[in-house]
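Here's a solo chain for you in structure tokens, the form predicted alone.
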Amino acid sequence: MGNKIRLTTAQALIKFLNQQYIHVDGRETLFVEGIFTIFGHGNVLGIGQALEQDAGHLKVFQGKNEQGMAHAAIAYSKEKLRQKIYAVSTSSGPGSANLVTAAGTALANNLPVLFLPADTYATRQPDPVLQQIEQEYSTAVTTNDALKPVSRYWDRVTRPEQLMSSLIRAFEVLTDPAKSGPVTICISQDVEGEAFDFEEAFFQKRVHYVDRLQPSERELAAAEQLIRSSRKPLILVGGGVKYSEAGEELKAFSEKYGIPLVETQAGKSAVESTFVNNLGGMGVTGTLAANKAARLADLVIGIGTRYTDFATSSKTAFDFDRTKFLNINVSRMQTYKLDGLQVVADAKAALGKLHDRLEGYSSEFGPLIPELREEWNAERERLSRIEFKRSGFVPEIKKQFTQETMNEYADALGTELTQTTALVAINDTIDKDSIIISSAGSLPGDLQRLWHADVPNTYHLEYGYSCMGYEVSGALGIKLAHPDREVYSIVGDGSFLMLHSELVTAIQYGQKINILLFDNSGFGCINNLQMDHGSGSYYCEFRTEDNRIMNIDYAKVAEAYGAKVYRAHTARELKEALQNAREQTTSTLIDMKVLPKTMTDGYDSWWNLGVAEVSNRESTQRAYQHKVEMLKKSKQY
């Protein structure tokens, strides 16, 4: 037998968290950067004691919220490409629950986060402890149990030695390109503080290698010959091309071969904007020239996608009747959607093994992808000049708002700036390596659409999940990932009221943030989907008893956390605010009164929603036909 150590289990955990390594490529990196953490009665003297104690090169950050702080450590494995991590300790009752959808924002966007929830007292003998749930059909179920189902790995530590075992398996997880996700180890909050004598050899330097996973003859042999049988062939760009760094070898492929590019929101930006042959986004939130594109195809190469149905538009992006599907992914459960060619590969090593062998070929796509790009440039520069105007003025995505409801939200917010003319005038005026962060509402439609990422890897938008309340507590992850780098969290104002806990944290340890908050005064994005499928507009504006539209000032918000505040209400202003912001040291917020209904909509896609079958209204009944007759065209897989 080796020789031993003393240590509680709490301390075990962190001394281990401190001995694990990552290497990818030739780069072995510490793999743990840190850990977020807020105490409570389940953690503070079991995980923050050993913190205390000794906590070796971990960085430690207070968290405000639970969810935000998990946030915050899922955008930075996100942009570290999932070759470092934030851990996460939370208290047990509340402060687990909190983390629930924080796991599942992993989980959808298969980012790695270890989570260290407390959990109820292994002996039981105090239970039930303060913030312990209890259920009649079993003691053993906790709020930790909640976790399961978004959790990539989970396990229940109720003994000191268990700590070894669960701890190598969570490792393992959570280096697996395949199967990268969240992982959760509830640690029962007595056996935190409980004593062992565990193995010296336990907490030796740990080296996880991540071999690039080839493809096999048979599979590029079968690639080869599809890919010659087809005329206009189209590769659909997914988040696995990012986490590949496969930008350069797959524009060197499109570029010799002729294919087109089209996105996903997590694969933007892994190749920029400016390439010839980027069509960019693609789907519900596409642009026409990627659905346009979509539409001629008679092969679609998936490179390290899901096909989630915004991408797909349901299933009806493509013409199923002579479209093919070529899926190149580490994960093989991802390679049989769509009834495709399965590529179990690394999408890095799968283009390079698929470079040469395809000489001689040349799509057919040629002299349309010029005139796509310029087509789409067109209508960009249309939507960067919308202007509102008082009497004549038809909102962006003609949505049922009269022109006097659009005079009475202009009267109100006290401004005539437009969604769609803010973003470009954004886009236009920040630095080129700056990052923007993303995630929910109408904002990652418009800014699918419209921006350009003329610098790789610039673009973070949480599409997986579109979880409300990401856009700030990201920015603080994405700014831990790149200190040297402005990051821009674009918000709306429902999003915003959601969570911003960690624009605190990013003041508190001087992680300078940006905050462009888009207030519409509303759900706006849903209030679209409810009007634009015959019903009324009804609570998703942000109204008072006596039907008045609010008009919040968040700049006070942010100015009292100790934020430099601007306020917008026209484009010129807001670019003033912008070049300003960017000489500040400290995290900004700029207020920008927008216009509803001024954001993009349609451009050759559909979204399956559940639209009711029978209502009073023609409206909802004419939505539902509609439905009917896209679903014809659609084909489940």
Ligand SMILES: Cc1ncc(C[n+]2csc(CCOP(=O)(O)OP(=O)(O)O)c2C)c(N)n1
The other form holds:
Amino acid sequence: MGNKIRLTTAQALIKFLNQQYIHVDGRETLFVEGIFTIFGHGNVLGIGQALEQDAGHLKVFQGKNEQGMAHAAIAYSKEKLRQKIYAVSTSSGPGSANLVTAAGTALANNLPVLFLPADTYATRQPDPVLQQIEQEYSTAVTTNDALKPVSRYWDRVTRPEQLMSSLIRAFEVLTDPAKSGPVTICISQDVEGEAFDFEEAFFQKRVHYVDRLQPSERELAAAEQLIRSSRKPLILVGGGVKYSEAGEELKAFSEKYGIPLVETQAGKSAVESTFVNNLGGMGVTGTLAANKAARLADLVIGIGTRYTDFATSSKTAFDFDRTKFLNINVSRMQTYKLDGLQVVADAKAALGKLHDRLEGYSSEFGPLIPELREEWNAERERLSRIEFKRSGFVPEIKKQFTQETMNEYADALGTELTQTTALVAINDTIDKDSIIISSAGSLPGDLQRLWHADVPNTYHLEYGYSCMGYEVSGALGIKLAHPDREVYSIVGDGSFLMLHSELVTAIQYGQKINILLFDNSGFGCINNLQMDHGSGSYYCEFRTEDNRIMNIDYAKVAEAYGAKVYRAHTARELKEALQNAREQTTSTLIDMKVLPKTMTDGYDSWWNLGVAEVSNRESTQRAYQHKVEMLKKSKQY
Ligand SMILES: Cc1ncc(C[n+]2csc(CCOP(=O)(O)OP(=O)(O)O)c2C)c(N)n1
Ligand SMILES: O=C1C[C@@H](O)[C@H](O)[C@@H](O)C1=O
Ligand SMILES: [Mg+2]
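Switch from the form predicted alone to the form predicted together with the named molecule and give that structure.
After this comes the whole thing, all chains and molecules, with the earlier chain placed first.
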């Protein structure tokens, strides 16, 4: 056998991370950019020591909350189109438990990230150690077992030499587009510091080749035939289009054959909003244009999409008696959905090959595409000018709050600003190549409908897990991926309260992010949901025990951390703040007070929710009946 190097397990890990490369379309680049850490006794003497001794090229960032720093890492790999990652090192017990939510976020979104939670003692000599859960039925169970269901690959290293096979499997998974997701390697805290004579060959440069998965001739012929026999095909653009960098091929294909595009949250901005055949967001949070086109379609070409309930309006968006599906995806599992024709292939490769085969074909959508676009643009224009009135005001979310309650909010928050007006004002003011991020609450719906992404890949929406707290943390990850661009976190007050610790990390390391905080004093979208389904307003508004609307000075909070802050109660104040924030070099926060119920409502869509079958309220009974009726029109699987 070759030469041996004596290293601790943690030193070997860091040395290995330094040697990983990815090869895509002839470009070879380093795969692991750096590592986020929160040191505790479980990792500071192992991974901490190894990094201090020799981090190599790895950039090291100290996080403030494990979930938050993991979200930053996830957003980074999403921005890097899964071609570069950060690792995340946590201590044992609570430190690693804090990764569970983030792992779910990475898994639901198919995003690669390497989690390195410390594990309890392998020797068991000092058991039970601090933060060991001591499960009665098995000593082998640790907190880190909770990460199994939310990891694409999970392993436990209890001897130094196990690290080698573990890491090789880990990087195979991390660099496979079809399996992409979180990889969790739990290393016992004592083992992190244990030494072993590692073979030098283990640390050789490793290049992970990502060749584009080509469609077979059989798949292409079947796809061609399906499209040729369709009169009104529609392309559903999923996140896979972005990861495959297939935007140009998609536009060329759509233009040549007159096939309109509709977008999922993950797919939005794969192609710019100005593209003539782009009808915008589809489904529950979609535009009227996209949802109308979906009803007319007789073939849906789903590219890189998981067909979530939001994209399909809980399987009611299409006429399933008539509509066929053609599914192009690198994941074979995804291609089986909705009984579609399966094309297991990379989006760019498949579109490139299909392009020439359809010579002479043309869809029958024709002039309907510009008509639908125009109709929706007029609606967007209307939504950009909603002005609050102290009497006779009809908000977008109707029949929930009385005028009296709306006035109460206007007084309590000292504002007349409406959410849709504020959002379009932001869209009109910030640089076109800025990147926006959001994930939960009412804002993802407004963004999917109203946001014009004029530059590709400027819209970063996490809507696989829709995890509150991703917005601020993720903004840091985006900034690390694009240091030369302005990054805007578009976040509700509820999400901000849930997690914004990485704002401090952003300030600490001079990574400028801009937080656009929409404060409507409550869990607004859930309040809409409950009232729309027959309930009252129950524990979703932020009211005190004596029923006063809370008015929190979020600007003060961010100012205390060191951010430059602004307060906006009118569209004008908002625009001025945006212009000033643009000039700052430190992170900023604009505390916008917006009125509840002024976000967008649904457009010809339905979402299947667990409405109470039995209730003492007539309104809930009606909501349940509506669900029963809608289910009759839906596809069952
Ligand atoms: C971690 C997490 N917990 C709970 C939820 C459920 N949830 C979705 S939106 C929401 C309220 C969001 O409130 P806010 O951020 O203020 O946005 P708004 O709807 O008011 O615009 C909740 C509790 C979630 N998506 N993520
Ligand atoms: O429960 C939810 C409702 C959605 O409207 C929201 O965007 C999402 O964050 C969520 O979790
Ligand atoms: Mg809110």
